[in-house]
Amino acid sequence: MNLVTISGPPSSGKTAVILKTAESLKQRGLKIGAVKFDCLYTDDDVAYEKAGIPVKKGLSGSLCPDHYFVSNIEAVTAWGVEEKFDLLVSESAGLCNRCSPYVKDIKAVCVIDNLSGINTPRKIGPMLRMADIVVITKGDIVSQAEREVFAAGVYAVNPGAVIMHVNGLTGQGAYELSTLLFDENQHIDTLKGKKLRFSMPSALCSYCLGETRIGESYQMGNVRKIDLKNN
């Protein structure tokens, strides 16, 4: 089976752009499966679902999504083994830009949009920085000339990556990224041993233990304070 993980800011287009990449892989005969990470709620799931593609789900709740990516992607992948997949295809939730939900040696793609802003790309951090395909989305909507700037941007953090413009609602450049997904080279049975390609946003203060009151005498634990005399 292959393992593909798929990350994004939110509402990005990484649902979309999965679904219209799918079609292409499912006319090549091969067997597709979904797991949806997200926080409070996704529908996500029935969209897969009407595709014809096996699909999982899972909220983390009050969690980190990116720690509770970590520690269900092991279970998710022997659930992919177990039911044959040639590609199982993980969407994380739309992440806040710190995050970094790949793994070495499992393909990382990063969904990102041209409406977000010139200068998104220098905002976000491992999840677009490691990823191996930088997938730019909704450039129907901005001139070319903003295409160029952004994506140029794009390449500017992230030069080692294949950057590629795909349009989730017609499914333009869908096919071109389908061929990079799937290598028939590459197996994997688990994740167990495998280390992540960047470590996680890391906090553990009273605020995580559901501390509500706001004043120092109430936190504690890994707290980072902002300099002002000097910024």
Second form
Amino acid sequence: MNLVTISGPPSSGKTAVILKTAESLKQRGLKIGAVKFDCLYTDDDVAYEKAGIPVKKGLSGSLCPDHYFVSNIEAVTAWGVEEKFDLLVSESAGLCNRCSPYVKDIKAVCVIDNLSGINTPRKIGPMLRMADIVVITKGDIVSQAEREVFAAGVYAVNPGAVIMHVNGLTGQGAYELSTLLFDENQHIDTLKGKKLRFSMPSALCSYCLGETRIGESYQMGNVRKIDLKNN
Amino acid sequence: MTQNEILQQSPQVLIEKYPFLTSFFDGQHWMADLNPTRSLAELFALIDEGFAEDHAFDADAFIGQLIDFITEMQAFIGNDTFKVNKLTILPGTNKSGEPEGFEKLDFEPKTITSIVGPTGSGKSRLLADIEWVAQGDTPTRRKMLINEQLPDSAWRFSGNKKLVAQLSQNMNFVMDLTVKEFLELHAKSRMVSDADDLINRIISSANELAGEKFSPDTAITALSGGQSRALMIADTALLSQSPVVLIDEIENAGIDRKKALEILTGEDKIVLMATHDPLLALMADQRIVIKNGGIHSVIKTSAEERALLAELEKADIKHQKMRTALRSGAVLQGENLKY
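What would the structure be for the form predicted in complex with the partner chain, given that what you showed me was the form predicted alone?
Okay, now the whole complex, with that chain kicking things off.
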């Protein structure tokens, strides 16, 4: 089985890109499965089912979605192997810009959209900087100049990546993306022993454990203070 | 440059040597408070685990990307003189697997090709084939040549090297900048060193196209529909690196369409235009008819069609004049319709 992790800011068009790309892959007779990681709510699983793609969804609830992802991706991979998928796509929303959802040796795609602002590529950490493929969406509604400026911004923070434009509505570029996602020589049986490309954001403080009160005396553990003097 | 050589250099020295690294270093927030005159090896030595975690910094990944960036940018700058003199499509098949209705289709700079066919007939597939420089590996099995040769794979994968620039009906400016700031930003992303002259040319070209003029200090989001289109066209003609421009229908409002095409072809662009407007379709040198996912036929614009075009242009000028008259508050009369 091939495994691809697809990540990106909320509403950047991940699901639309995956669904359009899956159409091309299915036409080649490949069996595709998907897993959707989100935080509080998603109905994307319905969209996958409608497209005939078996899907599992996981909601992280009060936990850091990244940590939830890494604690579950191995079991999900085992599910994919059991279902005999040719390709399992894991989709997860990067909810903070310090997200780091990629695994070494597993193809990593970041989906980011032209509308998210010109400085956004600089603001996003490992999720963008360590991706193998960066897919830029919503190019049909901004000017050519803005597309070029945005792509240059992405290039400056991840010069090694393949940078592609895909339109999640019309599917333009999705076929091309599909040719990069599946490699018949790749076989993933388990993720055991594999490593993340970069450590995930960390926190261990009283608020992680459910504290709701505000004030110095309630802050315990890994707490950091804003520097108001030299700021 | 090897990894070790790079490590001995400071960011400041590297920028002096490769000015294009400014944009790369700008994106490295971990460097923000460090002394740029010290070597990268010295800077790395200052970084402890906590700092690296906070800034999501990985020394190996950083050096790898820095080397990638330098190598690619050098190739890009060296390649700036590479010119696409001819783009060729070799036929594939339509949706039913039947061969396409042409032998070999050439596109040269300064020429216009219109694309006609019903919605869903395969226009976007054709465009995607060109953009992806298809090599018999797309659903249509078309093959593309650039300057009669098999194209470099960089056309597919490089972020800085795209074959097709696109202009379509529902595109808008979304940045909160003035026209001048916006063009400066675009020029910077293209590594244009002396941009002032170019920016002035873009603004004056755009003003020639638009009915109402705008100034360099106008916010791009405050431009009218016609002005926006005019600026997009002029900017694509003069500042986009892509040799092919695809236009998806130019609206017949507030913009001189003939002049727009002249500006694009004047800058050596290969122009492809999806349109069903006879005035535009006949301005093209040839038109591609798309049916059932494939190119059904290629028609050269005939002398008779060119004569027809002259008639259509007269009607168009009438139409424009009436529009201008209406705008200034005039009352139209029967003679306005006479040629």
